[in-house]
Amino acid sequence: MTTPAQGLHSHVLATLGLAITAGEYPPGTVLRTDELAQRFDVSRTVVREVVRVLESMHLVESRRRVGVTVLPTASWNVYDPQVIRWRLAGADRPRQLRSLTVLRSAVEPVAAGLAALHATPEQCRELTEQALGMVATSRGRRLEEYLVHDIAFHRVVLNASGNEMFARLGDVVAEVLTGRTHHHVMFEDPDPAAVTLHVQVAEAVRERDAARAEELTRQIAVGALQELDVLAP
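Can you give just this one chain, in the form predicted together with the DNA?
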């Protein structure tokens, strides 16, 4: 249960962050720093630093004479990669996967369209390479290898879009894809239609066909959403 931790701070932060995002402390719950220090057997100094970080993620709010109050989900920094990781590791992983997939379905098509306009030759090459890698590993239960190419592919698209906000979603997409793959108990091979679409996106980007790249990526997104509906209706 308790992570090894290379540093007291990390350990306490991970434990508390996970517990809060998992809903173990309902919103409104108040924690006291002294109590936490005692519970984790660390100094108040360490606890205070952890609380400050949690506060910057809007998971908690610290007020004098009251204590550290757990905030409602609505105010959490749900874009913080750390928060995303905690939530994906916790109880409402399905809900979280759905939210993130919907976000992907909005962002990635537009990113692909922009990538078609801005991708460097190097990025085009990389894109094609990853797409081919997906093809090569799409049969014979080589899901782990497939996943690597899939993640790399989407990361290149997001980076090539030239938009910094899109680029930073690379980690999120990686988490989603990883979560999805590992959640399906990894038996079936990936959808052949999806594989083909990825190859076509690489083509469209190489040919600078923004509209086509966008539309194809939208189809990939639709597929991902449908897959979710099948899994958790």
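Remember, predicted model here, so these are calculated numbers, not experimental data. Residue numbers count along the first chain shown, from 1. First, how it differs from the form predicted alone.
- Each C-alpha goes to whichever rigid part superposes it better, and by this rule E144 and V199 end up in one and the same part for the motion between these two forms.
- Of the two rigid parts, the smaller turns 14 degrees against the larger between these two forms, judged by C-alpha superposition.
One more: the block was the form predicted together with the DNA; return the form predicted alone.
Only one chain is given; partner chains and other molecules are left out.
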């Protein structure tokens, strides 16, 4: 259960995070703790806790007798799921989506090829189950249900690759897929060809066909980029 203090913390964090990532506070802007406490009608303790979280994301830097300074974009932890969420909520959404989708296109095909070599029988079963779940929810404007299976599918691929660096990108991919859905950068029903490709990837992984798994996943990535050309030019 969320306490009032936690609620205030979350509100201040979300408001400042969104504002910083949207460019409302350009790099070099100095934020004063006292002013923030007064603006949000919260204690300095709450503000300091929020600042610590923002510092952990490298959005700001706190210095004595200077204040809290907004850092340039190059310093941000752009892989942090919360930072991704905030950036996808802003005006820079199309560029951010394209950047993240290009990242996925570089990583996920390789991960799928590795998954075909390293996936356990349990992971193969789960991949098939999630692909069939995508098929079952791909009609009738059931995007939220489809999203659950889509995220789970890609997490399995990344985890089954056996590469811990790829596996850590599961949250990044989840935020991309969630952002596309919640910000309506999806067709009312998913592309049937893309859904079929997910089923075929699961088959290729189960059959230990690394080359086919990699190529099919690359086709999924290409299709995602083509969708962005239409929905978020």
